[in-house]
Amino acid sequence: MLRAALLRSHIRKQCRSYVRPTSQVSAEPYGHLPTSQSPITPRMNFINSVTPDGTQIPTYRVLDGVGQLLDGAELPELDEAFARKIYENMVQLPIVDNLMNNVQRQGKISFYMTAHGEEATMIGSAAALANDDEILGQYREMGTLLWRGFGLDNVMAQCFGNHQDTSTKGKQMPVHFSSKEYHFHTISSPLATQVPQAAGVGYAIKRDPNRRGKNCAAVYFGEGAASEGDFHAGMLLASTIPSPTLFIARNNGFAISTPASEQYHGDGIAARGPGYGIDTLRVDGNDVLAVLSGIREARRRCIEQGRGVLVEAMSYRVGHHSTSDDSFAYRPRQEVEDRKRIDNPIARYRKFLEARKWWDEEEEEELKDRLKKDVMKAFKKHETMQRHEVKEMFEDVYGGEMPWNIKEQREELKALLKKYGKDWEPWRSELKKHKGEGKELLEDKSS
């Protein structure tokens, strides 16, 4: 009996030692779990929401549908020149997209993806980031590059894969941009691979004393990509290592043909942020000022805390997923037309500018006329431009010295060019599309 009493006394002492002597703990009658602030309760309580009252996560908005400031909303810091630059970049995107979409239909390029309906998300976020923040895009982020000064010539060169393509030297599909100068990492086709890569980039920034506390890695992805395992790997890495990584989820309603209602049962992508212990915001992706303000604050938190921050931008993809898609096979055409008319991000922002006397109809016509001419000029310049030299296909495949298997493939092509290059018409016509017409490979004595 004595031994049992001593054992019970020892257990009670051990239990008391686990309870943290804080005011928060003393307010809880049963204390907290060891190494946790989770209070102990005898009542069973299932939860299925990140909000206390079970409602959905709210969406942050600054402007209403007609460009008026919402009651209680604060305008982000911007002057007239900056506000006009945002608008001009937003208007430029659909002009480029419409032309290149038609060019693909004519068979002049192999593929294209538009940002129709997501202009506010693209330009608003680009304007909120520092120009030397690292961007890892998915494939609708051309607007962020144009904002930084990438230029229409570089866009056209990459889409046509000609010898002025500095992004991928003609080795990638259209809209798979990259630019070391503008801190834009090469886009790759596999879904969500850029998300864990971004967490790694953010960690590299954190380890660099010249960039720590100054920059972040911003990664863009669709809500469909958030269903991939790479999304969770990236979020976990950025929250636990941690690293200053800004996750920007473009929730445009469709993962190719799958509507958002069939992609997840929970409250969108924003609900996943608290699960990884990171600050999270849901923003109206059709309100460029809400995006600007939200991303600015998210970036500040990201850099100051040195860990991941998640922003979910809610929008609607009014274009097809890509030129390989017919979206009217899975959604009504009238639904798309209604969204274009009722909740157009460009029209909403234009009304805001006009109300402040920062824009008018005359400037609108002049802008569209100028942008169309600029886009057509760049298109005509690059449409017939020759591709890179044939030997370029073997360069930059690996870093450092060219490995034996690439050298072997190069020699095999050289032998085929000698045998068929001048005599077989399909090869003759194809070689004329390349700068040097393959002669530089035949004359190469490096092997």
Contents of the next structure:
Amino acid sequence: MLRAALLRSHIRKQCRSYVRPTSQVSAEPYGHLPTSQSPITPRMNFINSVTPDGTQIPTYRVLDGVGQLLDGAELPELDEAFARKIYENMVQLPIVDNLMNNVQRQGKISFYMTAHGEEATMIGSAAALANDDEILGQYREMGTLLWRGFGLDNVMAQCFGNHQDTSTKGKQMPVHFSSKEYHFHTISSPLATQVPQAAGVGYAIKRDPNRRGKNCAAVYFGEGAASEGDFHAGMLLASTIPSPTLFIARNNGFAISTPASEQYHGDGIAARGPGYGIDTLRVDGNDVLAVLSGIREARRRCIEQGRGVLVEAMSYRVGHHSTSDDSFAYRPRQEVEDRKRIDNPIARYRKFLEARKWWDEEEEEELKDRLKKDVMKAFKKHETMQRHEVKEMFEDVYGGEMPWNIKEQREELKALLKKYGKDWEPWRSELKKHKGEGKELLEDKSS
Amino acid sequence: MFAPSKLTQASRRQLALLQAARRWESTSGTKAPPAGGHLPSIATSAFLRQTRDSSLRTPGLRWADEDHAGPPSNALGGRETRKMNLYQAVRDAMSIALTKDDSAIVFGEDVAFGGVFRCTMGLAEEFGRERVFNTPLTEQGIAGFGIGVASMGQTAIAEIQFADYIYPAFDQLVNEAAKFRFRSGGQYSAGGLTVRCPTMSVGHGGLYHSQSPEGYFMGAAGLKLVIPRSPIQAKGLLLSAIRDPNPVIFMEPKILYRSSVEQVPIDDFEIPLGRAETLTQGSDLTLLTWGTPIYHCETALHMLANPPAPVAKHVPESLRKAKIELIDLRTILPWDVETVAESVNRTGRLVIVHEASKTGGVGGEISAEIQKRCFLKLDAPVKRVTGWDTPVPMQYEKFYIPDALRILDAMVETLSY
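Please give the corresponding structure for the form predicted together with its partner chain, as opposed to the form predicted on its own shown earlier.
Zooming out: every chain and molecule, the one shown earlier first.
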């Protein structure tokens, strides 16, 4: 009896919320559909992120072009030592990039990708994250590793693919870094695959009692990669199966030769966040303090809500896409020169530091000298270092016992090396580059 | 209220028919059985273990609660079995995995209410929605999400609703999961990932509820690929797959979900990956297959020995006593070359049966390798009985699948070569 009454009252309540009496003046005179909170309206109204008057989601900025605090802007919490660390890391990035780019031009490494123009996005975001937040990158995020203390030795070892390369043991192309110690997941070439993976990493963090509420998964990707289906999947997953996943879009205007205008028609990547029910912010990616402040808050929300948060950092890819690309084939040289001159993220931040007397010309010269020497020293050390042993090629395909086919193929290579290793010049010279010169394989008795 | 899918309704109908046939058989006093006896079917297969004793003596079965390093125990006294069909055995395996490994999670499209094939029935209620949950409808997302969870050292058991829909996840599985360990120099691995998916034809699945895509993964070094044939096999192999240090794709023949029933040990046990199982011993021909066609092969073996009257004229008397060795490959990648080559070196003849199309199928890979290893011992060309090189056609399925007759014909042709 009582239950029936309760049920009736429950049904009445439900009905009220679905169909509001029209006599009642409310924001929803026609109520809303049962599967949505959308108010019913008699007026046909199309909406779009592309607006008739061109208004877009605003870009959050703290410092103006000459390093002055914008009216109404709030300075992120920052002491002198931290502010200087940010600057030193920003300055270091193009020094490493310039050298490695030149080294590639001389044929000493096979490939390289610079982060010119995105120094503030990289270092600002790295500084805002905890050092044990899990990073999943695309490939232009070396700055976050250097911030965490990965070191130039590891950078050089990976790019040269020598026997000190712990990132990939010489198995991947240059700039495909990897470090469990520094919570930096392996870079892989297929674009955006890391985005849904990040949602899984975020979920794993949430399920780990030691890390729940303390860490997030931060995933970086370019605006081009955001066109992949995996971007959609990742955003959707981190909002629907809530997980602390921080999406950092690097919108640098180009995906190789394709300008952003040919990549999407809507209001950038940021306009998509609300569609997934994800808190979203667009920041000036050339303003390191805006990035620092924006990512800090994004991270806080991400961990507190345990749900995905999106930050789109707007910048400009000053360098070529990679060493295999000449970007002047699709954009005027002058445009690049102008961007470098007018909106240089390092120069802008330096002016801020100088205004606070946290930096001067003398320190600048000392720093650049020191960094150049460090980079050269690491380069020299790794340039001629031998590669991993040849047998490493067959390792780590599988965990546990090596399957018969791989064992047999290793034996096949061993037999071929025995037969031709001294007679076939391409192998003879190549063997010398590897530690042990292939002897470990030839003398291997394990099979 | 859940509306049962057409597929499950149909397989239930099929099962009812089979059971009716069995009942008729058992009370067949009024009608004499046909000469040569009744042909076995999934419901009457001798390969399904109907007693506790035979179930507990499943070859290769290893109790997971025992010390693996020690000698295998024959003390089966305390072990219990329960009658289960394949979906119940799969469910049982996941329940054990979730109980013993706090990090394990089960997810996919519609898994929370029990799954469209009932494989996750009650798991969400038992283990909570944080561990057994629905995902949005995105296969690339499911695979990517699972890889992320696994890369953190946790256990991810993902479901792709039909193997036909695994292709959107192909990039994540082949470029990412398979290469995860290799490319990071062993630092990261997606080894905690198992992707389950229903596979093979079901009578009326048409193009996209029938596929056997195992061949597409044959070259994906770093992945393992497993297909069980029965409830005991499904449970033991799935528990091995979940605990294997490599990403595993586990394809469940969906027609067997309800139709294959046997006594399954209720304790935690594993059946090793990478090993084939010899189901019948023979010396004249090796018949190699996996999944559903096991039962077509069983029927074909009976037809060879006692051909039903209408086809008897096609089966020479001289071949009817032929001793056929039937092997269930079980693991497709990496496959058990040793068992197959040893068998073919004894029999001199090999017939490979699979539902997938011939060109680019797993059969091609196996015949090439066997031809290399058994060249001097082969008395006939390796024969492949497979689906045709067409999509799986709706109203033509009976002519498409490698059924008992086609297997019989292949054996006769190969034996009389």
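Every value quoted in this text rests on a predicted model; they were computed, and no experiment measured them. Numbering follows the first chain given and starts at 1. Only the largest set of C-alpha atoms that superpose within 1.5 Å between the two forms is called the rigid core.
Student: Quick one: CA shift at E425 between the two forms, core fit, Å?
Tutor: So the C-alpha of E425 has moved 3.1 Å between the two forms.
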